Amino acid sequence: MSTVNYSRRLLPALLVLVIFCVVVPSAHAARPAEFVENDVWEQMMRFLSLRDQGVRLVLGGSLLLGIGCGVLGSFMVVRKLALAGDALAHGVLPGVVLGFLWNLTKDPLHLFVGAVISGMLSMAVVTVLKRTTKLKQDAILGIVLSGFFAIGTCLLTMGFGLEAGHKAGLDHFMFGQAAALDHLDIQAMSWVTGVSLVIVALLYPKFLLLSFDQAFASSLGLPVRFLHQLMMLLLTFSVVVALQAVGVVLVSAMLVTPAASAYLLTKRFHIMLVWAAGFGMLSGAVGALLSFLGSGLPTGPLMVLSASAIFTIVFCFSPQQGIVIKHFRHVNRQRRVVLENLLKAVYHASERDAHTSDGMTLLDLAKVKRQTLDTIQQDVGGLVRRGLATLSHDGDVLYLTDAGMSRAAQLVRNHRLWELYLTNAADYAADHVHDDAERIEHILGEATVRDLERRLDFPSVDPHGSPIPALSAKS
């Protein structure tokens, strides 16, 4: 998918999600605990139908959060600079603070600019440590996240400490209250998610090239610092906005958890964006669900679970990366290595007999493989059910079908020129390859093996002197 592409369609999206929420009436918003029904299942139906005002502001608001931190998130975990985040959420508290104190008022104009400066000076202090020191960033990250986050703890008692602390809820800003957004946040994070979206989409090759290979994208004569700021002062504007729904304490969990869960999914940078910004409105929305659902649930911690649960799922069942998926490929793969030696097995006795029979009995099997004649009776099963053998009427002597010949030969051929490159190639004495070529045999591809071919001038005998099948032995 080409940036242009990507851009279409991911703009037109948050164009709609923009105008939805902007016209929404600025009359005074219920909240969604507010909204305490017995029946689970209309306040289900209640919430998806979209006809309370606080509703559609919380929900409005949690998509904007998600799509803003997924693809901005996204840049800070294949940067490894997720910890980076974490230190800008807790640096913007001392401006948010001082932004109230400023007129002792919860006016967006104040607190913004004063996260905006307080976020930014967080992260030139870390610029300037990273030049003038020898600590490593970690160690850096972890002394200005703590300073500035004990910053902003004195002066959020000392705003705690005054009448209109209280009544304008400062400690939102520490845990989040998404409950309490009203219409002026929901176009503060409309305008901000759309402006950081629209630069993405304009730089994003920049973006791309800053983010995977910094030295040559300096290289190139890009202007590798003004980018790195840019990128700063997205992500400060998008911490900025998410202060009020998950606080300062979670907004990085957002940051990350979407990104590294689209992170587990795919290789290519602009499909991880397309899958944040989807895993953080998936997020942003269940939190909402949940949090109108059970009467005092915090939507703020309850998207961040949402996000966790997803980053476990992803986690555990991801086609790739998923830990569930590599155990079932590795027992498969077990399975098909027993099942293959089984045929390499019946292969060599029907070599033994100048191929003159294709069977082999299941007693004579079992001592050849050293295991009992039920196990083997079992691993014959499973080649009858593929297609690579069958059993006499008794079922006392298994017979090798076109397919399975062809792909014991293929074993073997696969085993022998493996051998034999050792022995030529790497200088192996003949009586240390087997054991080699016993893995390698069951994973070589058919181009490696003709590459193989050629290289030895089509061997037609292994270091041991047994003859190399023919590529005619496979069907």
The other form holds:
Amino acid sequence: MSTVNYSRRLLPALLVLVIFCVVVPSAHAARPAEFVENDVWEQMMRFLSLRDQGVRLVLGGSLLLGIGCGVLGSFMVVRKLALAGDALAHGVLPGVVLGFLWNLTKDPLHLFVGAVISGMLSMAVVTVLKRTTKLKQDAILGIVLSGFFAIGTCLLTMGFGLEAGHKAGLDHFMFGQAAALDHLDIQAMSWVTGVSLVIVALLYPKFLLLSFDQAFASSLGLPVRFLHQLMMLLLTFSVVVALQAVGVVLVSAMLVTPAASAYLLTKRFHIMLVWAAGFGMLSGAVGALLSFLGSGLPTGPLMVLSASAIFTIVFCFSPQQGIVIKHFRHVNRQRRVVLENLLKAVYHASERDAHTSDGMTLLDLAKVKRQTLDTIQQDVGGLVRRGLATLSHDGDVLYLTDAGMSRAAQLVRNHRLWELYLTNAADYAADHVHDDAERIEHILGEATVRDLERRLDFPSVDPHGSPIPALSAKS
Amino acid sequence: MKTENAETNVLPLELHDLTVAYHSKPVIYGIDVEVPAGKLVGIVGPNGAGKSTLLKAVMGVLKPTAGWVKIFGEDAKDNLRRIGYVPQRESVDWDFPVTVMDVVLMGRYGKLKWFGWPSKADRHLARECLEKVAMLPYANRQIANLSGGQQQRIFLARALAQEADLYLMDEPFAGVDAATERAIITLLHEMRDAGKTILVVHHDLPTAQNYFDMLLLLNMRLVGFGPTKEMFTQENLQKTYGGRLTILSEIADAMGREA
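Since we've got the form predicted on its own here, give me the form predicted together with its partner chain too.
Below, the chain from earlier opens the complete complex, with every other chain and molecule after it.
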């Protein structure tokens, strides 16, 4: 019950969040002051038709970063290294800026080399701290993340001071600007993503084992440490690919959120990879589109908002764990219990007068169930719709159909068998068993019932002396 | 019973002066053991005696600070394919998104080439191993939905899939139901009768007496190793469980502080 109450309280909050995620960016984008010449639809058509070279670059970049982050992020999520991804993302910043300061151009190669060196350096510091101190992972990551980020921010501010820094759009590295991607960037991103994906595909069994059971992996003689370093290198690659479009601050969200959404959806890791890549691409593309419509909004936050919206949807509606789905399932079950209890009431009434009458007035039913006539009429409607009962012409008397009668007999049988089982086998007192049986009767499966019958040696009377109905109601 | 082959004279496992330290703090000291082939050996000792450490050092997962390990007469790292390993059940995350089949297939990964994926033959073998532990019907289940006993059977099936000659098992009986315990011990006896050598870390003394051919009593150093009947004496058990050897553990603590 408590989870239900919890989800009920949570639901409105979630709806607000979803609406917020969807409406706020678009509302902002639609503010007329921002568009002197183009309106939103025209902008959207421009984006979707891919007429512009610029739009194609932006979209391509977003898709590439979505795949890379989704796939590598999945490994981080299942290895409980999600925060290491965050530390790495901040750790690359000093390298990126130094790569730029090297010769004051935004040459992707220099930025890439700088980022990889600085990212791996940050991870090395984490490893050293972990090995030589008693500090736990979270504290170590906190230190490294903020330290490297501070260095990076200082360097970035210095870079701003230079005129070339402004021109190269160095400021975009903080919050991301997909529109700043040029041809060379996309080329570099494609190569890096392609190489990463090929390596992951070739080494998939090894990476899977490393993630699931490292001790077993090293017992097989696999080079565990090398594989881990390689995975971190690939992670650095995907961070660097995403850097310009998403920005340092939020890259980790693109690693974690699509992968976490995928994690809620599947029980197979390779399928999780596919979902995560898909969610990553979708959030990338939607974020780029929103940014395009809002002319000049930073892309990073918009992509992350899209990813969060996807996560929210999955959280609510995933078939197994979605809380909305769970809620509906619960409501359905409650409804079924109410109807089944009505069936039982009719059965009991007919049992009292030795099955001579085959109907019961709604008024009597309301009295027995201590409900208002309105409620009873409503519930009876449910029985009629399911073909379990019919009403007399004036609507006053309820008759069970054959199906309804046999379901009622089944319930009563479940109830009485369970009572008997509790008193006989579990040593319950006869006056303690009724409430428990009231709950259990609705969920006992056919197999369990047969098993109960066998164990109780096919009884005919329950602990209170009432007959246990046979399998077929008409007999 | 035992399969006769050219190697009957080669010991499956030989430890010489094996010492292992965590953060320079010794956990096991100078262990000398020669395990003969085709025996089911129980490793018994109190908490912190270094039982798991011993297994990990045999496989090279932990690097020994001194001494050496030989597996079938060769350096351990060159002969890892002949070892099958069952880690402690709690050592992995059972919410991991893999199925039972996926886990058992991992037993084949040691035989894969660098860029290899498991083949159809591997799958077939994995199914057979699952059948041996009566878990085939669960092959496509996610591991999260299994009971403790079932999880343990999966790990056993994975070890069987390794087709090894020397098996190292870390507490395979921990937290399993009585039926699973019986099934596992039957399986271990079958494996032993097929000529495999099996080392099992075990916690429960009363059953240890009945389950194993030989006992290895461990408490930071080797207390004794031999046939169960000879080892299972009041005096030996007292030595094993009667508190840690004070001087040894004091020195270990001191070395830990120095480091």
